[in-house]
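Given next, in structure tokens, is a single chain: the form predicted on its own.
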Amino acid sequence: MPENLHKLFVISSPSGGGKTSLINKLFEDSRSANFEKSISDTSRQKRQGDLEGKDYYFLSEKDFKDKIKKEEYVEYATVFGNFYGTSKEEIKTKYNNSNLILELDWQGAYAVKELFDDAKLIFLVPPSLDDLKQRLIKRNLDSSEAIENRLSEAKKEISKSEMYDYLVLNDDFDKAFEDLSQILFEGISPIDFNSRASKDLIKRLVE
């Protein structure tokens, strides 16, 4: 891994797990002045309110595949029929100048850890699958069938949480934000971090 004085964090959660809202809140905090967020490329269509270069870089499927052929991605994946990827140039440019936060799934987190061995991986754990389902219903973006598919995928994602350095329980927004602040802004180590997500909870979520 290239030497770098900055820190690299990857934050993951199942769909509807609240990572986007928490990351947005982190960047409203004055302590985030020396942090940047990596923006992923995607081939999915823009949703209402999506902003180019803030939420994603929106590419056609052809352009995305062209970048894959040129090996321009650190990681990429197909999620529910759409491509998502993190470009090498995006990380290189931002990581050289600031601490960097990436919002990725477990596959992306694993790929980043392979390249940047001091990257810190953070997984947001829902308090229950029912809570996750209610969040997905409330955001009103998916059909009932799509929500069930996302819940099934969530179990798989949660089962991969053991590879993460930190498990943050997102049962309460303010408490989860406080936990993330300890990790990002206060630099608490994985050993000293007191996770509220127990092994028993993880076991129940994936059963």
The other form holds:
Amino acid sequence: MPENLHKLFVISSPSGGGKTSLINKLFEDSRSANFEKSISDTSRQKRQGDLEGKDYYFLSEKDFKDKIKKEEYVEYATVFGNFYGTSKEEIKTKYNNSNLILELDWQGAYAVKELFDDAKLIFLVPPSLDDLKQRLIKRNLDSSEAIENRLSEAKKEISKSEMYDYLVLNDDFDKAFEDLSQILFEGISPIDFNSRASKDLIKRLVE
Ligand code: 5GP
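For comparison with the form predicted on its own, would you give the structure of this protein in the form predicted together with guanosine-5'-monophosphate (5GP)?
What follows is the entire complex, opening with the chain shown before.
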């Protein structure tokens, strides 16, 4: 990959972990002027409120598979039975001109780190599985079966957080926003970053 002066950040969290609201808030901040968000392709159905080109580019499974064959993705993964992927085109256009935020699951984060050594991986850690469950219930987008499925996947996701550069505890929106601001806008290093998500908490969440 050619040298790039901009920074690349990957943000992951279990489903319902609150990353979308936090990322929206980051983009309301004036310090985000030189940041862009990568929009992924997905074969999943649009949910209520989803906007084409803002939340995702919505593709049929066939079109997604065609793009895989044509090697148009930097990375792609299957999450909850649907395809999600970051296209080369999306990265090429945005990353050349701005710092870039990618909202990916752990598979995508690992793949991006392989390709972009300097990528900073940020994991949003829920304070408890019950908190996650309440958020999923509150957002009212999933059946109870889907919620149980998302919770068991959440444990798996959290167990992958070890290799992330920053663990951000999302117990409180403002505090998590402040932590993310330090990482994205102030460029704090992983060593200097004071994570509020302890190893003990991670252990408890994945037990
Ligand atoms: P949702 O359907 O709830 O929007 O997203 C489900 C999961 O897919 C989330 O964990 C999200 O971060 C992940 N995801 C979204 N876009 C991509 C992508 O382009 N690549 C990968 N690997 N994961 C993605």
